[in-house]
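Just one chain follows, in the form predicted alone, and it is written as structure tokens.
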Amino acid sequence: MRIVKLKKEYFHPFLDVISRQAELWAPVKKGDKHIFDRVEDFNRIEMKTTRTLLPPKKLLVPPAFNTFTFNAEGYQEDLSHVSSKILFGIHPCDIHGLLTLDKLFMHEYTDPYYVKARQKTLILGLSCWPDEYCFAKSTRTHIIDEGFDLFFTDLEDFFLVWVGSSQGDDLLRMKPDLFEETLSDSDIQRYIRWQTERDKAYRTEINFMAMPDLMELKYKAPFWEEAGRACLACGSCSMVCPTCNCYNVLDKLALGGKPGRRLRLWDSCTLVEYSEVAGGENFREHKADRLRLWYTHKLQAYVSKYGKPSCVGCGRCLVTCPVEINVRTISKALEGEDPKAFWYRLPSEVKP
């Protein structure tokens, strides 16, 4: 994998050239949060974000989009949500999230809507610095060696840029005079120091190696009911998770001979309607059962199939859940510790 150097003063000129070929999306400030948004003013790009409100999956499989229109004669596929995009500023954990979606949507049973969007999206990763909610080091997703076209490591006055694909190399060739092919020993030592200090900065650790067995051993542990009593069943954990991929479909019929539409919408297994079947039966009516299913997917089931958890350590569930049900507190409960979370302190008389 080739590594080149880009001085900071050449960063905007490089973006100016490549953004003429496709829509440029990057993290920007929105209130006190950060989101991925289309940018034309490069000064809007936030280079020091920890996490965006929603992960980059929103650009590949939007929260709601039309899959096709239909009438009595047949149907017409709708790919209007797909466009050529360059997505800059994705951190390593979110790139791992996209690689997880790749496995789910592009291997055994291909999802044409995801595949088309993925093929037309270039990934330009960016290094980051952890805060108290990040635990990507525990999931080994704080480093990345695939899944990107270019990856920028920010070393204050210059970037080291990893070239991860032929498409990434094509981007460099659009303005090759901006990049330096030869790195000095000082550049390399500076990167080593940055990497060492970044790895030391992680403050949250979770023993993911133990989680699959603990999920099995504590499948009926009392803390699931305690968490279920506190859970709001709002689905926020699924909305912000980079690897959650459940969805629903909804047919919208039209009168007057106009075509109907089939919509695809994000869904969550923590919502009460998710496990409801014909006749009104619901196999996971209680919130504790739905929570256990969600964490089984994250900490056990995906491991058994792919050899790693489907959690990437981004910390979004930690900052999003208003009642502190997240990977950190659940993992502490599985290990027999007091997670010091709201749901653990809830009075027992509160009903699920």
Contents of the next structure:
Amino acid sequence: MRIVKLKKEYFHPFLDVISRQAELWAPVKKGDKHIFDRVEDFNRIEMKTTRTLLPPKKLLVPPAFNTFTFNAEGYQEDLSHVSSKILFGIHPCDIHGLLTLDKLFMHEYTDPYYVKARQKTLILGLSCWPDEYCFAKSTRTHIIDEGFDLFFTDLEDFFLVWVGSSQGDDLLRMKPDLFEETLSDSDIQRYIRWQTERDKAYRTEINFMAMPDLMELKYKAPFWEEAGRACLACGSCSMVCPTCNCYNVLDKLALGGKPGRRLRLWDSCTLVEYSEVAGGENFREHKADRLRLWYTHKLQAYVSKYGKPSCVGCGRCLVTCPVEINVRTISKALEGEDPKAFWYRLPSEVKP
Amino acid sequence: MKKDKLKIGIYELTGCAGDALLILDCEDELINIFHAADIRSFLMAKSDNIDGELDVALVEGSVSTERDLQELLDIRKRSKVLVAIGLCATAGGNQAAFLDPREWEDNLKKVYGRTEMTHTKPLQSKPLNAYVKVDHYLPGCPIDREQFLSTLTRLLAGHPPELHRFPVCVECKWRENDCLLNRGILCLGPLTAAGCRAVCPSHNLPCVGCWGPAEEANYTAEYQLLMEKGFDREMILRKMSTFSGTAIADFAARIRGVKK
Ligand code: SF4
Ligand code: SF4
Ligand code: SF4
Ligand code: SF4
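So that was the form predicted alone. Now I'd like the form predicted in complex with its partner chain, please.
Once more the chain from above appears, this time first in line as the rest of the complex follows.
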């Protein structure tokens, strides 16, 4: 893979050229957190962020969008969420998240809404530094060697830029004089040092190797019931997870001869309606069963099919679930530890 | 008028009439509504109301008097499908927030002094399903235009309405808000039925629960969580009860240790 160098002062001029090609989306501030947003003013771009509130999946399959309009004569596809986009600032774990969605939506059963949006999206990755909630090193998703068009490693006064695709190469060619092809030894040393330091910066570790077996062995462990009692069934964990991909479909009819719409909405297996079938039977009436399904998918089932967990270690469930049901606490509970999480304290404190 | 149009009646029991008003406020769709359905009764909109057999009755308000109750029983008898619209009808509304029957009686005396009413007997406020079978629930205080229209159009097409069965948090996440609850603010989103597009948290205001209880509202977990975050117990209960109607009665009684 080709690696070139870009001096910091050339970064905005580069964005200036490429953003004439397509919409530029990048992390910006929302309160004291970050979100991916369309940017025209490059000074809004936040270069040193951790996870955004929602992962970049929101740009490929929006949380709630219309798939087609229909009337008695037929239907018309609505692809208004598809546009040429350049996504800058995607961290390795989130690129792995997109690769997971690719597996689910682009192979066995192709999903036109995803595929069309994905084909028009260029991924410009950016290196990051972990906080106490990141554990991408444990999922081996803190490094990335596919799934991007360009990848920027930020080494303070310059970037090293990995060229991951011919489309990425095309972007460089739009302004080739901004990039240096030859790296000095000290540049290389600087990168290696940075890489080693970053590797040591991961403070949260989870033993994913043990998880498939533990899911099997602890399938009936009482902690599932306890977590189920504490779960608010709020769906937040799935909404923020870069690999959660389930959706619901809802028909909206209209009056006065106007066409109806078929909406597609993000869904979650932690919600009551998810496993309900015609006739009102619900296969997972209890929240404990739903949580067990969520974690089976993340820690076990995906591993047996694709050889790795479907958790990419982004830490979003850790910072999002109000009652601390997340990959860290569940994996501790699976390992037989008392995670001191909210739901472990709950039973003792429920006294009228 | 075509014969096969659904016969619909819109009724108001004890409430603020906000839901009927919302329907009337669908101005650009009103003609379409009246075209698509045979609106037999709608007191706020017209004077030639007929109280006969109905395909669908939309009923707003809670049952708070003997007269409400008689009217509701009559509507139920005449209607194939009964839809509770608005918080008062679906959950009992604010007026159902006095939970303990004795507390309610004391309050009635305190407020009205003499409690023998001349025209009807006051009852402790309750949602429709305390007395009759309710087929569908359209929550909101008041109901939301978009949800009302999608409910109505589906009923007109002969399908059951499909409303969100999850709490406000899901829509809140769709709008990529930074969770207020996680920032130590008392937000009732996890306990509250979705449908408002999380309008309050999207403006940095906590949800106070006006859409009424979510299907799986986990009062215990949210109460414990708020206690841990240092909120006052009575304050939590007061906030939780404001829009929960009778749904929170058992929980509140358990927490307060009140014998029912
Ligand atoms: S399970 Fe949690 S940490 Fe893993 S990818 Fe999903 S949100 Fe991120
Ligand atoms: S595990 Fe947490 S985030 Fe997920 S549904 Fe339950 S309470 Fe919500
Ligand atoms: S801000 Fe309120 S409604 Fe939004 S996710 Fe948090 S608890 Fe739920
Ligand atoms: S109080 Fe809650 S349910 Fe009511 S409008 Fe605001 S966010 Fe929606």
